[in-house]
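As a starting point, one isolated chain is supplied in structure tokens, in the form predicted alone.
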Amino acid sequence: MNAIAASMAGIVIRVNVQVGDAVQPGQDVVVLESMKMEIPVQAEAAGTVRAVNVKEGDFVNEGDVLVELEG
């Protein structure tokens, strides 16, 4: 499993991905608002999605697991 966490505080203001998703490498899936700065959340591999942990409007700490990939 790949897990991409939060890189910082802030509220998740877009999901972009969903569960059966393949996501590539630098691609956004998850923006925060941390400072009043939208702040896009990256893959940092290939995978697909196998859970989105957070919703439009969560708070989230730095490292929280926000969506897990597979493969």
Given for the second form:
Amino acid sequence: MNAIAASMAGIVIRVNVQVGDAVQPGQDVVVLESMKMEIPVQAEAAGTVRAVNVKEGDFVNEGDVLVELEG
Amino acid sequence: MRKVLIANRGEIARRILRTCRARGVATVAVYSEADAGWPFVREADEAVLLGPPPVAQSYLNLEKIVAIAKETGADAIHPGYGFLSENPTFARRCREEGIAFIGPDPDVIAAMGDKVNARRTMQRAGVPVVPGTDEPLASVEAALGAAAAIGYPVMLKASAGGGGIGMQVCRTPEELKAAYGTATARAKAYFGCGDVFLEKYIDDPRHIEVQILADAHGNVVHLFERDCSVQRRHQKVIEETPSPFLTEEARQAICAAAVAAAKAVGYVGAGTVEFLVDADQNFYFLEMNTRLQVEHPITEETLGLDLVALQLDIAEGKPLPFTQEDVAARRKGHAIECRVYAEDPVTFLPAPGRIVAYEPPSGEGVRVDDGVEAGLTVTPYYDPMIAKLVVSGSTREEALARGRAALAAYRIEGLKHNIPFLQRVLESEPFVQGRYTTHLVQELQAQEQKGARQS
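To test you: the structure above is the form predicted alone. What is the structure of the form predicted in complex with its partner chain?
Below: every chain and molecule of the assembly, starting with the one above.
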């Protein structure tokens, strides 16, 4: 399993993937907003989305797992 | 004025509190749940909770803020900068409730907030604006004709774009011909509208602004300029006054243009006129900020003035206590402001977190306007700025030396901050020599990347 974690505390403003989607390395899976800036969170490796743990408007802390991949 | 509600947070709330206290004016702080333990809440005479941390439910909740002002008997509201400071609806609501809004007339805020309208107003007042086409271009022939009149280089801009998206620099008619088709097609694909404009492209621009003050009796003075060319992510990080770039002649011209701009809109209050300045000292109107600005302290330090106190005087209907000649006679020395941000010093990405240790520098010519203390958490909800380090000296060299020493002495632990970046700028050759443009930060980054590859 490959976990995609938040790089900083912030608010989820967009979730770009859903369960079953295939993602590529470098793809923006979630966009966070922190201190008036939009921060894209990217997949580091290719895989298929197994779980999406957040939705728009959620507050996340640094290290929280946002999306889980398999494959 | 007996009681002022401060519709803001952090360092600027504290800054306004300081002046109110010195004048014997009572204060009301408003705060979100995220700011409950912050110094500005504790230091105000009264403090009222606004709501949860998100700005829509706290610092942008204008009806709630107006209601609190009425309940607490505040007769004026100071909006600081950001948040509601340039919101004409808020200024109008204050007026309807019989509360003085410390800022200009709502109609002036609205007029300057509309960029196209502001540009036309300035043109009518004889203030130079960046040459360009006011209407969308009909064809590539029209674009070539307009570019010939404006002079190369030009920038092709999608009318629906923004923030640098859909912009293309063209240095020759051939480049413009080639770019026109792709720019219109891309504008249509991205923004659903293929309209494009042309604007003169300023190659190595400086961002220089002029502080103005205007009272309700028709008096307008300028408080000289601030050079705000050091920017990252199109936001200012270091400002200084006087500008090391402007000649005395250009300084007089740009300051006179700012006064003309303020008069053209019937401005009352403290405001700032921003300009782009090219390598030949030609200047062009960018926008007018109808509020107190973050970088106001450097003007205060070189003129020995309290801008917040002057804002309160103007709101009370008092005439300006000085003439333009008086202001010129007060001017002395040099001041530099460094904005201390909770952010990664290399990537400039925000870095919220808990401040474990906090010791700001002090000493002659050192002023720190901050809003934090050890033990507090800088949250992701608001701007990453945590303090402003303002240094001044009788010369630019002295101010610079004090700036370097103060940055070295500044201690912030527990979260990432940009002090290492500020130090790099203050030590860089272009900054030390005063020969820098808005490209300085990118140039320093490129140099570092090259250095990292070579080592």
